[in-house]
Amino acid sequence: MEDLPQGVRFLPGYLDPLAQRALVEGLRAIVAEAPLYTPQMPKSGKPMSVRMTNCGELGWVTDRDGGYRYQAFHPVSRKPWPPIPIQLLALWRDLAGFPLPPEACLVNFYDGTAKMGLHQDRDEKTFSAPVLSLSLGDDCLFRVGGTKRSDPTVSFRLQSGDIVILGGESRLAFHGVDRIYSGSSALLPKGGRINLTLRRVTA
């Protein structure tokens, strides 16, 4: 992967099939306290592809009327968000590089169906911590560029344990997924991809 933007740092398989289990049970738990639920586009209230929910002090949400955002508490049950598994926190902790912790922890899930435009991360208070994604699940096929939309992209299949984190020159690329690649990992039951994403949202 010498070709990837400078910034990216893709980290395959780094987390083995007893770790991806480990954590799936602990996500039930979340879920099961914060359900997932449709986020919806500002403005024009389309709703998303993927179905979502968070952990952490802060959860990033969006809706027709408010628009991109993180609150402290879920959309629909307007209860604050579970915290964020140890696992993840010992993630950042040896991956991040940064000397704060995680706030927040997006929970996005995938159907065979869904995908996720290119778009930035941009929404936080600082930028200086970078973003930390881990897949579980189906493959998918990842797309990274430029911090310009019309920056040159490379695209690759990221699996189930496999770490991107995007930092400092990369920290504001755009990115996304063209595709699930369905029944191409057996860790999920009823099939999908899980992508967790730590992200510090304060400086």
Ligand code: SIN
Contents of the next structure:
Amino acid sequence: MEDLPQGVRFLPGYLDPLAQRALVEGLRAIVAEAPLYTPQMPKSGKPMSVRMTNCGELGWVTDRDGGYRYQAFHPVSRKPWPPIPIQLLALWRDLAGFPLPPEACLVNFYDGTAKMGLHQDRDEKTFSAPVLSLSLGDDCLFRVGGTKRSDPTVSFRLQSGDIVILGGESRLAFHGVDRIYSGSSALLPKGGRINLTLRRVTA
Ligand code: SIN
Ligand code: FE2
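To test you: the structure above is the form predicted on its own. What is the structure of the form predicted together with this ligand?
Entire complex below, previous chain first.
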């Protein structure tokens, strides 16, 4: 692989298949309580191709009128988000190098046609903690660059169990998902890819 942009950490195969299956079980319970919904782009109201939910005290949401933000409840059910599973809290403790636990875990679900445009994670009030991202299910083509949209980017395949950490000088790195490789993993019986991102939100 080409060199990653400064500060980007890539931990391929960090979670073994057993740990991945345990997490998927936990996610089933989360999605039962806080169903995946289709977020909208700010202003245009255009639906995103990725479906989302959250766990943790705060969840990242977006819709036409309210734009990108964090809130403590599901936008459809209005119920508080379910707690972050302990396996994820342990991953954060082991890898984030930050003294406080994550406040938000965004759950992204990609079907075979979903993608996510190049963006920065910058809706948090603090950038001192990293964003820790875990992939489950089908592979994707992930792209990451620098802190300017025009910076060169590197593309590589993320597989189930891989972790990417954007912290320090890469905390505001532009990143996105260009495509999903349907059928590349058997972890999710109906296919697709799940991405979990753990974040600190408040200062
Ligand atoms: C995100 O940036 O929210 C998702 C990244 C990914 O799906 O790997
Ligand atoms: Fe992101």
